[in-house]
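Here we start with a single chain on its own, the form predicted on its own, put down as structure tokens.
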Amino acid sequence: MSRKLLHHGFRAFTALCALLACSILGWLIFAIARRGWPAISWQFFTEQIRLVGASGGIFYNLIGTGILLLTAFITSSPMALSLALLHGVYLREGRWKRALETLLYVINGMPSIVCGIFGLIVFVQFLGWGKSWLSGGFLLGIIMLPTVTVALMERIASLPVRYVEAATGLGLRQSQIIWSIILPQSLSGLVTGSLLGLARAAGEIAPIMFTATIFAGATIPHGVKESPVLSLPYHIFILAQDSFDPSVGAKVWGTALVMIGLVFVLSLIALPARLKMHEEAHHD
């Protein structure tokens, strides 16, 4: 009796503490969008910054934003991909194999502004590259690394073992085997986990600041080194340190809110691709 009453008292300690947790943040996205919808307009989205913040909208920010998670991408699939072959398939040995576990969850974890410091050294100064969006997006290109090469590593543990012993079965190298079955079958861990480390990456202001972006002057790059864009993140970061103006208040709400829309659609796109594996290795 003690111990069925114990395991009802902590799931009901488990859900009151998820309760409180969706409730904090159900209030700071009210309160944000509560501040930031009077800001939202057509103009906002289609007009580039003026007078410091105070006027004109957000389009070379939202531009800025799409190149970096762009390059990020373009980045990350590849060393991901190979990552995950070589856990999944050319591994043998635990050891190795947790290994790499391990130097994956050290990159997780590394704080920001750590990376940003890296990138700096590394792609800024020692490769040339200056502050450029291939700086910021090969950067945040490793910063989400971890979540898709962890999102591809579990899609591919999940396959049924039946699938690889019959291309083995048929004569097929280990080669084929990778491109037709394995491949086709991870995508959707590679989509998922894609999604997410971009809803990550989309709000990270210490790598780009460092590497990538300025808040104002910048357009659309028309080159690859020495060319920095402007972002979402750091818009908001220097507004709201530098600025006491009302006008600019409004502009600093209206792009969080647009930060925040543009983090839960990458997360609500990833959602279904997420379950559907799950399904699938269920299933399987």
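In this text, all values refer to a predicted model and were calculated from it rather than measured experimentally. C-alpha atoms forming the largest set that superposes within 1.5 Å between two forms make up the rigid core. Positions refer to the first chain, counted from 1. Compared with the form predicted together with the partner chain:
After superposition on the rigid core, the Cα atom of Thr14 is displaced by 2 Å or more between these two forms.
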Contents of the next structure:
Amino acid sequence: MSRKLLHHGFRAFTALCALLACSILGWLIFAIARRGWPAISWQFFTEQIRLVGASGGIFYNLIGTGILLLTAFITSSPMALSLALLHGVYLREGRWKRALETLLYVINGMPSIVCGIFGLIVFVQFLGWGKSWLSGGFLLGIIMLPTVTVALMERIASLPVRYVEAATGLGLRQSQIIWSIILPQSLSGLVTGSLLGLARAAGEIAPIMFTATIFAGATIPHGVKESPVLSLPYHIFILAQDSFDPSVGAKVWGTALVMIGLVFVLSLIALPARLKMHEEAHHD
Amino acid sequence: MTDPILQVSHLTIEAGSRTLLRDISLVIAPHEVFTIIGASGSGKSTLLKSLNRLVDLTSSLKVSGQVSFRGSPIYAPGVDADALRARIGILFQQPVVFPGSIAQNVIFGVKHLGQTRKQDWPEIAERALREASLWDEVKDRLQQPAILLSVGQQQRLCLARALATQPEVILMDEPTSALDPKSTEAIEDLIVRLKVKHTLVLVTHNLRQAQRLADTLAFVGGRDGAGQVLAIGNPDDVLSNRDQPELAAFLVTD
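One more: the block was the form predicted on its own; return the form predicted together with the partner chain.
Full complex below, order starting with the chain above.
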């Protein structure tokens, strides 16, 4: 009897915790949507910032965030693929494999402000790129690297060993096996990891405020060096400091709502690939 | 006597401190079905995989002794193991079809080995599927996913994939153990036909199959903690041999 009671008690407790977590998230989205919705209009997406954010839209902020995320994706993908292949194919179990895993966890746990300082020193100053979309995109690529790499590592580890054995039995070289079996089968891991990584990178402020983004005055970059962009998270960060002004406040919430929408869409796009991976892992 | 296509000389394979196979010596003639029988865990599959250096995939295995293919030692330094495997194909216990269509599976090896032109692939696929007695069953659905085939068909598809690269020797690791009687019969008929062009090394624990197909039969049994060839020769002679207690016990239990 007491075991049954304990069982039901534990179930009720976990359900309550889950409900609490969902409620907080729901409340957060509701609060942002309620305040932000009035700011959403066609002009909000198509006009550029005016009157220090009190008027106009977020057109170039969207473009800037898009450029930063695209750069981050392009820079992180080859690095993540190389690291995942190093981990899953070339390195044998042992010290080096564990060291690589530890390195990824360290990068993943690095405070974003430290990443920002790193980017400022290396990309902006040492490499001389200045405050530019390239510096920020590279830095965001490094920040999302662990998420993408770990997703790819898991995908490669879940590939059936018999595929590799069968391809080896046909006389294929290791590079041919990577090209014909491992890479095509890992693509879903790259897509999933990248979209989840981008969802995280989209909200980062500290790394890009030192390296890539300014509040106003930038449009579409025409160069590489010293070519900053506007961005959504930095826009929120600056406007939030003036949010006592009602017209600015509406714009903050509106921008926050757009950012939530962006992250939600990225996560949603990753969902089919994640489900496919999950299904295959259980099928194999 | 014709020169052997494969010759195993004093082959010993160890995994750490454990000896899996000890002092194996065999001679395999061209165009014969060389069959290996033995109890589970006696090292039959390891012996088979040592013939095309597929044991290299298991880093913990240490091979000593030698295997010669057409007179050339395959474990000598500098030997291209990948090129060797293209000449000595293998069929596994469970069919391994790759994600993709039937056509993609058949030409998988030839495509990636890059030895043929793209326009020749359809012809190669048809020839290999005919050779594996699968053409009539799949010719109208070559673009369908290979995974939709029955297990027996999948195994013949894997055989077609191996045949497409035109290997001289085909190693078969219990290729019918996962199949129904009808599919088993189809594979057995194929083995008889394939030996005209190829040399086949078959591992099986099906005595009826061994008796029906083998030109030479070898029994691998565990003695002193390691697999050893305890009897070899004509199938009737091996299967009537009662001098080796391990073989006698195997014949009784199987």
